[in-house]
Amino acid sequence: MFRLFVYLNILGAFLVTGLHIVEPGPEYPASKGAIWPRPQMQSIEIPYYKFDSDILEIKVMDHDCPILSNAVQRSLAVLRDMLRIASPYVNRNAPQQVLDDDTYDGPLKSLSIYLTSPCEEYPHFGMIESYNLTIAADSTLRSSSIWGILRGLESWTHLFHLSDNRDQLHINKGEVHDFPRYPHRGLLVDTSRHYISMSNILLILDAMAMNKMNVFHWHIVDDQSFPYQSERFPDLSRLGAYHETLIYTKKDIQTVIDYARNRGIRVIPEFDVPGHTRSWGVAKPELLTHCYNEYAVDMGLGPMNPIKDSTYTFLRELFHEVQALFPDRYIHIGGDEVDLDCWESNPEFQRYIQEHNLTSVADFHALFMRNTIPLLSENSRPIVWQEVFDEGVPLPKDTIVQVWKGNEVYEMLNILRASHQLIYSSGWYLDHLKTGGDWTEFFNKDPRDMVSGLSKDINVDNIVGGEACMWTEVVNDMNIMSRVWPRASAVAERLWGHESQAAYQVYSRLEEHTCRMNARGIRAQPPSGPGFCLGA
């Protein structure tokens, strides 16, 4: 009997510890009025103010410009939409909000905006994005830069939250002093593997502004298609695009640039050379190299031909056209995944190696980059993928190297020791999927923290930021928004927000921010588990 008693107790203990009790409701209840990304310094008080569009006045007290006036109108529209979207969900049976209690400080009367320097025409690397925001009956927003004002206005809209019965919009008294940790906070979007419509590109820019990301890295062409419509070389898209309608015209590109500029976002184009250029060869086969197998059979076209002068003549004209259209000082010229075996298989290249005493086929990569970088416009700054650095290609000191492969700590240390700036992407590939809630994988990557303290001869500030990368082999207009957001929001938080927080502190805020994006037309997927967003 005693043995049976012990056995039953052990079995009971096992069964109890194996229980999984599920409570009703959201797995992570959303926060209310939390700024995304988390500000560097913020104080929130209990007293609150009520939003009334008939009372609130937004005053521009100092410098003004169309970028600022447009941003003000967008912010007011956001607040009005919050009430409009919530109106079908007002809890008519709940007690009306009491507005004469000790925590209610009256209506929000004004927001005075102090922009202390003239507006810049375009966002740029190293721009000032800091701001100071004070929430009171008469609130103030201050910055020395239009870009800081844009970030502050975005934070201001995040602070508003619905009352318990959802018929009022409240904002708590408080202070925000904020600035980004990294100057380069980007999102790469590949529009070659699948064409992404203009409407979705503009929505992506809206979402980037909500997440305070400031670089749209436009990987516009690749092996599969050439959707960029060149005025100088129209056959490139006429023959290389998937379809004559699936292109980006000069007008389209200007629309993207202007839309991004009004949201403080830089647009950096990438024309990846000498590899990833097969679509170029549909119209310009003479640009590319013939590849041979071991039986000297021509297997088709590979990377650009680096030993023809005509290759560089063409690139000079194309790059000058592109850089006249895109105002940013930086241009990404790729350099990754070059098929060196193709060059090595070509008899013409074999003779060239002997005649010019080259030590390896990798020297062709160095030759190509050494001849291509000077083709860029004066005062340009190149960005390249890490292979260019890894293969010993001589690079100007102001070249930024983008790290994307494994063993990223070793890679970053080598780049930093060479005194180059770098941007990090290795752990932020959005096409790599795991079971729901994988945003924590992205959030837990902090490139400066990875290398900090590992070497005395590096400057971690030369890690100037990073980019989440949306490669589109299996992504198109139907799923790009839900694939990117809110997963890229975790990258945005890491690149801007307070460095000391852990992932477990983020769940509730990300729930609210996802609903916020949904309400503004961004079809972001649920971030972490069961929950809901009203009106979205």
The other form holds:
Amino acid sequence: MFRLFVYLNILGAFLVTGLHIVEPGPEYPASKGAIWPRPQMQSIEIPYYKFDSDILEIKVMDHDCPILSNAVQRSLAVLRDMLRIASPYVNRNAPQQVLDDDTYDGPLKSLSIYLTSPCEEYPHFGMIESYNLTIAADSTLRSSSIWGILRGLESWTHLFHLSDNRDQLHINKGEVHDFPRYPHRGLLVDTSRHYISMSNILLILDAMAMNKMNVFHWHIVDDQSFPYQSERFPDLSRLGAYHETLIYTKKDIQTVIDYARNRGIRVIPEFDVPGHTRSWGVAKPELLTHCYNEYAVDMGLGPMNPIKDSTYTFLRELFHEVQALFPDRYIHIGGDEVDLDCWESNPEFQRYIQEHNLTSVADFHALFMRNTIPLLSENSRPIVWQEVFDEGVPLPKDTIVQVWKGNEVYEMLNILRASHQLIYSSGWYLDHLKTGGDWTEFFNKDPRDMVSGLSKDINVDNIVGGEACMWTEVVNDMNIMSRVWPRASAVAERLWGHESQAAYQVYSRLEEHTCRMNARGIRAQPPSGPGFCLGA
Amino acid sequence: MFRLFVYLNILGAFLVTGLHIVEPGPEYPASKGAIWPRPQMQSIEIPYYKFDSDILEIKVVDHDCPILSNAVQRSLAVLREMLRIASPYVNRNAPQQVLDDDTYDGPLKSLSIYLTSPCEEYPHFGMIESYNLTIAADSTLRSSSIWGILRGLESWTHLFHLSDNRDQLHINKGEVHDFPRYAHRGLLVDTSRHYISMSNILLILDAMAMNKMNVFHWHIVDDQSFPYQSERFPDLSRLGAYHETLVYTKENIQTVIDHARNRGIRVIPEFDVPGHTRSWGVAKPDLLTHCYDQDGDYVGLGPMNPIKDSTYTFLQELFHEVQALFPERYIHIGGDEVDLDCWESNPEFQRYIQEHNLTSVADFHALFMRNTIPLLSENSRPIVWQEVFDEGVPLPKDTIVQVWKENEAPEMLNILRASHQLIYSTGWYLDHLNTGGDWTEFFNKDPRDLVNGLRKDINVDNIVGGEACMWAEVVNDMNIMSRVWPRASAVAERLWGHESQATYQVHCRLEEHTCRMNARGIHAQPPSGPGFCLGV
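The form predicted in complex with the partner chain is what I need now, so please give it after the form predicted alone.
Everything in the complex follows now, all chains and molecules, and the chain you saw is the first one.
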């Protein structure tokens, strides 16, 4: 495949021994029309076409559905917006771009979309996302799946770039053959430590689609607050949310799911049990275990009580409601950081250990999960944090384990040897901050590469993906967009593509992609260094 | 002075050996009506008054001026906004607050403002900022300076807090006697690495006033871009800005100065010379020195050329224009990170060294400053970065030296022994990031305490203040507000007050202050941990 990337700008800064020479202008000049995440195969040729909304016709040639027509409308709106946003910056003094030069091939006449199978209603694990895009005066986009068409349309909008005068949108002749490397490319958002508004959640989904991420892992409740409004148990949020208005109603959640579905994004809810449930206990203290100090004084409430039947009766009803609302087959049931010491401190549990000959307090975690997983609806597949695996809790084979702690290579090998699928998050905690543009640290982590070749009895394909995690202890509506983006874009590219590219070119592409996100209303922060976006 | 702080909420989280007990709800519950920065002396009594905009009369009893009347209008608008923003969160089911209880003392009837000297037009170094505030049904605010009245009005708005039902604003009886510890309490904003919009600069000034900061240090140009639009030399920004629209016009700058003046904030421009001037050279390459590598090859442009008369002719004209525009007596002329190696690499400079018997290449820096400082207008006082002092450049006694490098205590001792005044910034670089709420690191630095008692021949009062520095390499309009606030609030409190307060109470006060900033349109990020603000 012939490949040509033209970088129009020179290096922004360089060091000479002893001297510190700084060039004026941006540190990494933005690329022009580069797709993010980088496609698997792409050719870019010199001839280019001009976007003219009066001329361009988008033809849906095969299957059609509202997801497809909505996406087409969004794509056209993006192109019109690019021109509108650039209009104050048009260089009217410069000579008009010569459109009858050798390389100008006329206006873009059409884009024909060939969806060769009927639309699916909801995105799902393992969905087809590959697509083929040919850019010519009469362009074509082909996929056997609506999700591939969505990915292709996203790439199509990335290929457009402003003319030098900024008064036209150009797109180069070329081809893209593209498919993801990992099927599960997620972003975790914690809406318990701080409440995140509906408008920001929808913007996050917009940005995820721009980065071809396909799983919104909604860490919806935790110790601090319970913003999920249950119909069956309304007191959980009425008493357990930070405020009775800071909640997600059934309608809100349906809005999120529908918005995500239209962008090929799965919504996986996490109801983290049996730990991280303190806010559940505001309305339902009987769910939780009383913890005692060494003088047998009651110190407060800890994890859920695994030795009371009423715990499971409650969970069955709650999960039933949750799974009726969320169409995804997977549900995350947490299982991290369970305070085993609390269980051990409770005299009732000590008696239970003796009566049932338990060998370790971790057996309570096993007991809890053994009783809880069957409460999920038929065909459900659980996702759990790595501790559930680490503590020897027996898990159904189709459980996905999420790796988040340090020492991740050793952990991943153990999980793979047990033939579980896993998703990786250890190196992708967005709450970990460093001075400067720190996305390169995320970018340089490739979960399969970490374990590849280390052991023969593993199948690295069982590393099905990963998730960037936005824990929100110090993040709320004020800063979540700039904290997540474009840092999660590094994770998105790592999970989509593979082939390495010179670091400088990646920097330049991320510069363009960040400006692109800004132009679409995503308050992504500067990725790497000095520079500017026009009109965001 | 009788002091009573009532914290209505209990500790959010605590650790017991072995157990990790987390309480639901915010980690640090917000205080109610606490002033930030903490006043020098305050009494708060149990009786309280209610704000009623139909009843409250603000009386300007002594001197008056537009600065005062504007501030009064802003303060009343803040109180009305607090009620408006709270209105969706009013707890209508709860019983009405009983206003005829023992501690309710009726509506707030009046605030009489006694400004005992005529208004000054512009804030200045050493201005009086002390004030006395007595809260009663008929309250009084007194100061001998308009700037003290501004600080007092700000404190007055902080004292109001929502009733438990959130339908009323209450203020407790009490007194505040307040004055700043340091005269120079600044925030540096770099508008060269990224352009910051006028609207955000004005919001930053609003937030500075909320934190009683009084110096906006405008690092307006640097290597990367030259957004200052000069009337005399329009090509500097036309060619040296990132884009010809990303500039600050004369009118923009006058707007900033006026907005700042109305809030008691000085605007000190920095035109950093002779280094950090690469963007000047886009329009005027003749200003800069050609740098050569060891093979004698030209590699690019370095610092200004100190051995050409034309450099000084240019600077004289530019400084003349700048100082006519900025009313402030102080001007920052930079002097940091000058690439001496570039000067040394240039054959012309080597000849100059021999011809003039220079002993060190740093002598060029001395030569440059010796020629440049007299170009400033009469009565000007320069501020310089510490390197100018470190490299032995002779400085007028009234020059203020800004300390920014590590190993700050010996540096400060040296500057103080040379009887210069200094401002401190080393520990207050807002671009340095750490995971979590990192404001405590800023809060724990007290520049006078760093050197106090180390030597007898110094006067710590010559440490006249400090500045939080927002270098903008990875900060632009997308994230500057949440990056600066509330982190710079920690610096503001350190520079204003002194007496220590239990850490937990400071956390709770900063929680309230952050919500207060949010309510006034400042996108301050969560300071410390999980929690919420209502109605932002």
